[in-house]
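The chain below stands alone and is given in structure tokens; this is the form predicted on its own.
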Amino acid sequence: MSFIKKKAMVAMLLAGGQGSRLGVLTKDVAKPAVPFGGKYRIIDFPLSNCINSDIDTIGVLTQYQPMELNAYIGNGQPWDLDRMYGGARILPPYVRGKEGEWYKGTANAIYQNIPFIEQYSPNYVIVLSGDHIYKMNYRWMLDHHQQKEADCTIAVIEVPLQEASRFGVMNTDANLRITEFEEKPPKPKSNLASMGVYIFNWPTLKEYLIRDEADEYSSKDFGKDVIPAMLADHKRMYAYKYLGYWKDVGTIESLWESNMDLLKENISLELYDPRWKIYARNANLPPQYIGREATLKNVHVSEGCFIEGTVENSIIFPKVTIHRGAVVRNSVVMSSTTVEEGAEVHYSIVAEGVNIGRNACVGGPSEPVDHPRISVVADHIRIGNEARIEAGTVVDRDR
């Protein structure tokens, strides 16, 4: 095989994950493309973390309603991602021969694009997942790979112990070298959680792709079989342990959650910082209006928006409208939304398109701070005037 271009590490980013828990917000789309953050997809943060560790050969494994993601990656010019060599590369199941399959796990995911890495003949591949929200430097975990001279490096977290069985969890000596690892264990030993970010020496992980590939019982997921392949055969496989902000928003209220934590005072993720900013793909749109008859605090409002109303603690996407008199707290109000005169919305994830009729209400204004019920409208929902959405509702028709 002739090589395009030799690259020491190839990144694999973990894309077509259908995130049920995420309900009707994921309905029409993967996991990786909903909203966050005022302007952002999920997808954005590993990209971005991506580029900012200068890793520019990304191959993008979509599978589940990839239209859109597939659309909003585009050629990768929003993350300096359209190289000749390399650059985002979108990778979606394919027919071979006279046959096709879908991605029947992590690792037969990672296995079906053997042909995508071989062409770059990397030393290293680093395996993500498509749906954390983190800024973390993979060039500080591959350091730390190189010096341990580890055939696999997983990166770890601290959860609290009681979290731990949601993860995988290593259990490690005191170099950090991996002796044990557990996949949602029932009672785990430790509380260092795998993140879902591995770096692989690449002809190793060949090899045990093509292993595992062969072997009929195996689920072809990597927390479940090749990672404890490896601990068996004894390779050096390590932790890597990160120490910033980092969340799974694989459920609504983890979603809701780290859409306030952007919010609060001295977060580690950091979305201002010029020495790692997160790209995205953004409309040029005009700035936002805010009416003097308008109270906003502690928001992020995005541009295109025009607000007359009251928003407190919330998180305003691009082309949002909210009339006088409507008040907004506590909630995500996604793209092109409209919330009406005298409209209330409270704890809540309101989707792209909605209209929130005259003097309607959606969630709780009085939910308990630190467990809400969080209500969820879907996109393009029209909640009529008056009407009233109980605290913790998922609305997906319309009212």
Second form
Amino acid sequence: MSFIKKKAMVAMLLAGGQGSRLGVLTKDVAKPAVPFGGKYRIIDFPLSNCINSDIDTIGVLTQYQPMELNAYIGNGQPWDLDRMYGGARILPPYVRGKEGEWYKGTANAIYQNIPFIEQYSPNYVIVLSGDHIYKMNYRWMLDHHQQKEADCTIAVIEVPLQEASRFGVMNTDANLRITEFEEKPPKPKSNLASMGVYIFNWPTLKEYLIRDEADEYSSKDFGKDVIPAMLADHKRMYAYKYLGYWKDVGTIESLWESNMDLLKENISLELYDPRWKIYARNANLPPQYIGREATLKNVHVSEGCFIEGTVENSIIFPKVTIHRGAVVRNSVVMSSTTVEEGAEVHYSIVAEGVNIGRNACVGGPSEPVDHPRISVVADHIRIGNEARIEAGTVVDRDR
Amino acid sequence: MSCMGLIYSYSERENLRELTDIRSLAALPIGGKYRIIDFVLSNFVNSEIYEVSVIARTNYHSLIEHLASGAEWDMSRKRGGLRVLTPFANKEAMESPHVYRGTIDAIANHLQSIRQSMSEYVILTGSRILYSMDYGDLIRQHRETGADITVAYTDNLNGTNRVPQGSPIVQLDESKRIGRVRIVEEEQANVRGNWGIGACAIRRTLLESLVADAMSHQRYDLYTDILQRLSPTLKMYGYKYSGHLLEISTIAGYMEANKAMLDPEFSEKIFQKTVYTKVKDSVPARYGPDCYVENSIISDGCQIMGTVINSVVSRGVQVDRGAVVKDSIVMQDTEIMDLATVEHAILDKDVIVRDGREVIGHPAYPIVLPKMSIV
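Just the form predicted on its own so far, so send over the form predicted together with the partner chain.
Complete assembly follows, chain above in first position.
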């Protein structure tokens, strides 16, 4: 097709995950659309990483609760991905012939979009997931891939050995060539965990996707099927060690922790970085107003907020109102939430559009700092005046 | 509705000292993250008018940089869209002491572009008085009365402190038809009569012929040579505006307009309808462990480690430990370093106030530090 240009590398972003361990936070939205860090959503990280790495052609594979995510990505303009050639494309599962088909697994999702990738006849395809918070230059990873003349390169991060069993774990030789790959092994032999970032030579990947699709016993998954099959064939597979901040925000605790990490000084997830901005869709709100009786200590506050109360060690999303005498500590408060006079919020994640009534108290003020029990209030819930929500409770409406 | 906007990005009667030496009035930062033009343009966007021309005069570099394609105001369009009309510098113009000889001359300079529009009506507006108006309603009245020109006026100060110099005072009969028009020579602290807030509606073809006619008689000022002179002959009506106003033609007015936004009730009115601006993708504002902030507007990308009181702070400003900013306006990316003091001052963009330095103005005469100055 004459109006399509060749692209050296195309990104495929798996954004169909439900994120079931995030519970009430993902009941209406896909995990990549979960808000993070004051004004972002999780998917802003891989999208911004792509554009900052000069990758401008991204297929975003959606499936679970795609409406909000689709609206959020729109034409890709906030990430500079509204392009004449390439740009961000939402790729939902679609009907072929007489049959409709969902994405049956990560590998199948890419398989179904082979025609999308082929339009650009790329040399490389980078497969990303919309589940992680990290800043990474994929160009450097591609350099590594090319230097090693690899067929596939998997980005890895060192994790404590006892936690490695939660991840896909790589055993490598001294040259970083992967000798063994185990998906969530009970007894991991290495502490190199897969970050879910893969670069493949496209012709090789295509061949394996077609083969995997034909295998009726395959679960159509990268970690379980495609990677092991390539290893078994002695393909050149290399690990790429990533040294920066990376966090899987798949649970309430890790989502809270990762937000709190932003408040620490000298972490490598520095968002205040003009050369590596994380872009997000903008809500066009006025700046924040800090009132006459407000106290702020070590907090991040976003646009459109109205703060009259006390806020410490917290991340405050846009358009949040914290009234006089209210106290918010060690918490994440999402957009358009109101904390009424005298109310308290401790160690909590409060979702969008919540109203916390006068003198109500959410969460426990004296949780252990290391492993506090995190309370969660689902979106658009109204917590009554004087109500008490115990530490570690999840508040959701009846359904 | 077939209507285009025509914005004067400058004012012939402003005195904003150093602030407008380097930029058009319309490009002046205000309210933390905005520039004046954002309020003017957002009126058009919120009235679903997507064809707007901005008349530039001098030093329009930052104006053009800010507006770019107009995409941030949803005005990057094939049909209509945003256009910046820069002065046409032919030999004659290069030798003339004025870029435009007056507000009529400014339009005459760009008649070609205006003629190409397919819109039936034009809404003319200035940049020194900010209001929030539904132009749809203005045009509706304009049509219903069959007016040649409809002038938006108010009989109140609507939150400002004065009627600025050069405003037209219009005399209205019961049907709101305009009789006499008088021009305010000196700014006045109280309202005597109905004063025009700098917006009017007119049929595009009529504007073209009125401008051409005035030019052939060497008449260059819109207010005196069209509104005032033609008030006996043309059918001119008033359109009453009763919302809030911000007036920015002097340093005092600029200070007051910014401070007005610190009043949550007033600010709610100003931002009732979305005000669009250029997105900077800055991080949320950060407040350090020892900061103290009171009654202030803080924008994204700020790092507040010190004290900020009764001030309006733009994006990317750093207030370091022990520094105090009081009753001031601080523009983008300025840094106030450890233990420095800033009071009753307007700090333009990229200013640095070094450790322990003091920048203290007077409430009646604030200090203005020009862009990129270092104290």
